[in-house]
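Just the one chain here, laid out as structure tokens, in the form predicted alone.
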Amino acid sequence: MKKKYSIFNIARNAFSNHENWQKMWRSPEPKKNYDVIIIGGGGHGLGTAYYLAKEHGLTNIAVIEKGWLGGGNTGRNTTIIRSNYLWDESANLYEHSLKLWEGLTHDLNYNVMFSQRGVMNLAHTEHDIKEIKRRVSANTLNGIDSKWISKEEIKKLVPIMNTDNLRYPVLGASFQPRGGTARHDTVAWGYAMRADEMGVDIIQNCEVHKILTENGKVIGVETSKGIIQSKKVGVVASGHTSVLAESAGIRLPLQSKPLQALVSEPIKPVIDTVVMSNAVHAYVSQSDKGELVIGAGTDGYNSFTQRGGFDVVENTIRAMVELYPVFGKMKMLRQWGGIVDISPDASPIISKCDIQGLYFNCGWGTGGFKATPGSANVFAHTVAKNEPHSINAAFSLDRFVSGKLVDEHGAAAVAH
């Protein structure tokens, strides 16, 4: 029976203290074979598992996780939405994701909070200036909203903005109206709902240990609850992806680091709009909580850890407070990291593999929570198909042998 959500549902429940709604989805045992299986229960894992029975009838399905759903990558970013990149095949992917994004709740029935507040990118020198206009002319010819405003239009709309500071002036900055930011636990909540209502198994607290093969072709998983047999997985586990690619015997170019963010005790609203800056890799937002949250960059140096170091925190913080002195005496509250998972050239890898049966989607770096509904709906139909679906055929691991690199390196705001 499917779950809806309304004003009427609300008010209905409320006089039973909300103690009578349905349970979002079930907790079922594995069965010894799926069709299809997919690792990892993030926002892309519950994505790919929708839409491939949405879309490709698809249903004997799991999506297996070793934690709680959302309790990755997708629970550990800082929610920004936006598809102002420099490349066409980039542009491509993550303005198909920005539209999904803009039905998602739509389609899903559930409000995940998809906010089009804009987010601005500043330029702070000569080169940077150059390199935004850049890509603000590639994204005009591909479509997309992306205009060049000047410093007197960003003081307008971020009048706590200390533009003239010294160290990093602020000179202008692309604008991406339709940009913003989403609910991160509600993408998950809302994918694993109508996922589990359409036959598919989510499987909680169940660890892969293993990708089993058998003459070049995947049979399934050894996992923390026994062996589950499959003709075909699919790998979504961001940064552990590469540690699952070796149990299978391949070696994806990945190198895995935490991505810092930390969140301010909440305050009256002061910021309507996401600003970044792609020079400190220092970037804000603020929820709906009154909470600032920022962003910051990767640690230097590979790791698993979801802490990170805090000396790349202090040279946010010291750049924020030279951005915004109003930010000077507030306190934070908390501090994370998530695992990223960085390929050669700043972008994803949506591709099948040698051993046939077996599926990648990673190499996300920062750009992994914006490309959510777009990237599950192309990996969908990689897996349902066995081909790449056109927006994503240039994602591939063959470009690491030919050389065709998709290099977004700045537009991605990568601080390495």
The other form holds:
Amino acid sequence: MKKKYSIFNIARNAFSNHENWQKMWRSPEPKKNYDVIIIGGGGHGLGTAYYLAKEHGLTNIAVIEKGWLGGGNTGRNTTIIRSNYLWDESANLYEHSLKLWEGLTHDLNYNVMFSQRGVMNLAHTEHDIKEIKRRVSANTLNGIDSKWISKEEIKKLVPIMNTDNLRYPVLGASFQPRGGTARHDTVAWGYAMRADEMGVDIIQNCEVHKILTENGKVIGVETSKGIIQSKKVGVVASGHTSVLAESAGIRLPLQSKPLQALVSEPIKPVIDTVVMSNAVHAYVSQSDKGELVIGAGTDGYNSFTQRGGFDVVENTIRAMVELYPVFGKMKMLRQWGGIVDISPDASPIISKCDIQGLYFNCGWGTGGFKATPGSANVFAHTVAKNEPHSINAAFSLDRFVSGKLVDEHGAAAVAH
Amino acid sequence: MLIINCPYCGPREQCEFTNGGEAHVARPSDPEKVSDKEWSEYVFFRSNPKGIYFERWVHSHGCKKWFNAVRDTSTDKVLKVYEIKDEKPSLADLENSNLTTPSGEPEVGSGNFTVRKI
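Okay, that was the form predicted alone. Show me the form predicted together with the partner chain next.
And the full complex, kicking off with our chain again.
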């Protein structure tokens, strides 16, 4: 049954203290056999199931999640959305995603709170200026609304920023007005709810231990709820993708590292756009609740602990306080880490592999949230048709042999 | 923050060190003879285990010497440090190699079931 949320529903449910809302999705026991199994119930995985059902007519699908929906990196990022990437291949992919974001609330009939408040990337050195201006030009050629803005324009947009009295003064920035933020949970929940309505089984608290193969073909997965068969398995498990791949004998060029973020106590609106700075490594936006959402960096070593080192947070806070002296006395409320899977060229891998029926959507590194709808959409195409969509053809595993890398270290906000 | 026991200087905070990625990766001895695929393996592909991991560190803000370490990536516990010239240690050589989850959470839902012991 299609679940609708309306003002009448809210009023009706108010009479029962909001205790009788319908469940947003079923919690079925896994069947013995599915047409497609997606490992990973984050935004990318649930979105893949949604687009498989909606655009490719496949509904006998299971999404298997070891924890709860959106509890991995979907719930551990800073929810920034933009598409100002340098190379044509990435610009196509991220712009495809941004266009889907623009219609996502309507498409899902569920408010993902996509707020196009603009995203700014600061330049602090001569080199930054050249690199960012080059990227702005590349974006313009690809039809992306990126532009160079001066220090005075930055000051108008973000009056609280200290542009001059710091070690690396702010010299200008790129600005993408269509960029912004979205509410991470509702992305996972919206995709889950609509996929569930189309018959997709969402199985939480069920961990995949092993991908089962036979004669070079996928036959299913071994989980904590037993063996589930399928001829197609899509792995969308972010930091743990290489662990799962290894169970099928596949090596991926990924390294898993903790990436941290933190939020402050809520305050009145002070910053109504997203400001990122690669050079001093501080990026910040303000959530609808008023908390500053601050992104820190990755740790310099492989780890699966979802914590991260304190010095990384310290470095980010140091840069934040220099850029925004008014934040100097604020208290931070929460800090967390997510395990990101970093590829050698800072671009994702959306690809088939040597095993028939096994697909990977990984390597999103430090910037996967913005790509959620686009990634899910082209990955669904790849899984359904057994061949890549024209948008993700360049993001195959083969590129590490051919050498045709898509090097986006400059456009990735977090230094890899 | 991790405390890493530099074999030359003793225990220091992790921020004094720089990680050098996986240890014991051998460069192909005849680079001109290997295939593109084998070369790609050497350049781009590294182990990424959840569990026992052999890695290189350099004490960049200290003695600036390179050394190897064995660390459990599921807990960040450093199990052994050894000099570059030393042989790759076996599991029996490691002190306290029983792997636990970071905060003792249950196996299901935490992903720690997949910890590879070696």
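Numbering follows the first chain given and starts at 1. Keep in mind that this is a model prediction, so the values were computed, not measured. We call the rigid core the largest set of C-alpha positions that still match within 1.5 Å between the two forms.
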Once the two forms are fit on the core, has Ala14 moved its CA by at least 2 Å between the two forms?
-> yes
